[in-house]
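First comes one chain, alone, set out as structure tokens in the form predicted alone.
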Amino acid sequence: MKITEAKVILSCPGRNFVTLKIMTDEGIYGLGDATLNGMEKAVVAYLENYCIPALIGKDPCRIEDIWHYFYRGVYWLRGSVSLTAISAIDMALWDIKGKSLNTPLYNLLGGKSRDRILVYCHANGKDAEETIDKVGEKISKGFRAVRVQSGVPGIEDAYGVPKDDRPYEPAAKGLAHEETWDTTKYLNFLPLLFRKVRDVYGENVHLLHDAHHRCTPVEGARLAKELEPFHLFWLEDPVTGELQESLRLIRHHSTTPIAIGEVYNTIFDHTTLITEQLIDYIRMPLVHGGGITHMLKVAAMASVYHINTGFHGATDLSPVNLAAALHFNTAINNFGIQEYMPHQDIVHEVFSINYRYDDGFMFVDDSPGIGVDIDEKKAAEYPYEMASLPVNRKTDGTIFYW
């Protein structure tokens, strides 16, 4: 079998998605997600100008070799754009292999370790009262794990909180808009919020929260320590992910479980975190973390240190990635939880899916390969629309982490 053609499909059914389609001389094709929110065209250019020409004529079954060709064979290693492109190639090759062997992806990864995938949802409110109501709505829909995000008194913009009744989507049309942030007000408010949530709903629901990189190490340690009585499933991204050693201070002062890695790209972003057991969950998704081939290595290394997966799974990743993640989660032993934000109905006009949600869990069927397909004609009806993630400033005007 040889790769004869590959194309990039850029479409915007409600939001932008980048899909790589790799074709072979046996008529089998595979799909990979190449979506990088706000930087979609950078990945498209890298795939079309550099990767696809080098793919033609290669044996798609040589997945490990092809992975290293595009990672180790390129002098300028790592980076979100290049690793997203590699992820898409890798995903598509695993899809081809599953289809050629007429078996679902999870069977190629060792078979089932579980029959259903625990997921968490998002409960977002403009203030504490609305947030508490939203948590109740999610629990009523069967969710056993809920990420709690709320507007903060005195802060106009809060991460995770929509300004209208539509689902939260941080990327806005056009160039980046600016938001304002006050860490002190946030730190004073959040423990009060979680006390109220626990008072209302008790201990039988898993609660999660995303600090979104906005604390210094000592602020993150304070937050994690003050949230201890509320037994969070995890506190996500309490500090920026650039300096792994930052997590040492938080770990020293608190037993609140920590999740990090949504913006990571390789195993080298995790080495200190894993070997020093500074985190409990790895958030790096397949689509940005080198695909299935690379994430198998990351998960295996993490398993030695009692660290589980908790993949990023927001709607800025396509159904191709979500299905691949569900297969991956089905197979590995050290799965922890999967983020789940349902795509808008319009997305399913373009992508046909093979997974479903039921009573707090996701299920993926036994379709060969990844099991998701794309309608290219329908995708063409939704052309790309530039959208950018926000830029964040402190109240004094200093640029800060968004």
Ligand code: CS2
Second form
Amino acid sequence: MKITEAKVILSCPGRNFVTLKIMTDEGIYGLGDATLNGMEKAVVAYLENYCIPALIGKDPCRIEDIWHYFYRGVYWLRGSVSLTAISAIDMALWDIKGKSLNTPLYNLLGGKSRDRILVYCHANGKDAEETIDKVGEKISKGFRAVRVQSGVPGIEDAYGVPKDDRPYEPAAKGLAHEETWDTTKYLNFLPLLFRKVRDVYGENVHLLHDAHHRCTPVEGARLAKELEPFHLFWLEDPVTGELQESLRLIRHHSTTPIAIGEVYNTIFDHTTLITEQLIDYIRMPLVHGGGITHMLKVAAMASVYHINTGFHGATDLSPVNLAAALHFNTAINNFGIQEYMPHQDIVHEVFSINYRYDDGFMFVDDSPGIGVDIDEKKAAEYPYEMASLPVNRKTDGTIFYW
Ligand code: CS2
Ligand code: MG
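Got the form predicted alone; could you also share the form predicted together with D-mannonic acid (CS2)?
Below, the chain from earlier opens the complete complex, with every other chain and molecule after it.
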């Protein structure tokens, strides 16, 4: 089999998505998610100008070799843009392989280790009261695990809380708008919030929280310690993961499970975290983490250190990524949990999906390959609209992590 053509489909059904389509001389094609929220056109440019010309003529069955061609074969290693492009190529090649063998992707990864995938949803409100109500709404919909984010008194822009009733989408049209942040107010508020949530709903629901890179190591250690009595399923991104050893301080002070890595893009971002068991869940998703080929290696290394997966699954990762993630989660032993933010209905005008949610779990069907398709004609009806993630400043004006 030979790759004869490949194209990038950039479409904006409610938000921007980048999809790579690789075609072969046997009429089989594969899809890969190449979406990088707020940087979409950088990935498009890299794929169109550098990757696709090099793909033409290659044998799509040589997945491992092609992965290394675009990783080790490229002098300038790593980075979100290049790894998102490699991830899309890898997903598309696995999709082709599954279709050519007429078998679902999970069968190529060792077959089923489970029949249903535990997911967590988002509950967020402008204040503690509204957030607590939202948690109850999600529990009533069968969710066993709920991520709890809330507005914080005295902070204008808390992460993860939409400003209106529309679904939460952090990237706003045009250039980045600026937000302000106050860690002290956040740290003083959060334990009170989780005390209230546990008082109302008890211990029989998994609670998660995303600190979204907003603490210093000692602040992260304080937060993890003060949340210990509320038995979180995980505290996510307590600190920025750039300095892996900064997680040692948090680990030293708390047994609150830690999840990190949605902004990572290779196994090398994790080596200290894994070998020193500084984390409990790996968040790096297929679309930004080198695809199936690389994530198999990351998951295998993590399994030796009792670390499970917990894939990022926000709505700025496309249905192609979500379906591939569900296959991956179906097959590997050290699966932890999958983030599930349902895409808006308009997205399903462009992408036909092969997965469903039911009573706290997700299920992917037995369609060959990944199992998602894209309607290119429909995709063309939603042209790209530039959108940017916010830029964050502390209240004194200092640029900070968003
Ligand atoms: C968040 C994301 O889902 C999460 O855990 O960290 O919503 C993240 O803010 C967005 O994916 C950024 O595009
Ligand atoms: Mg996150």
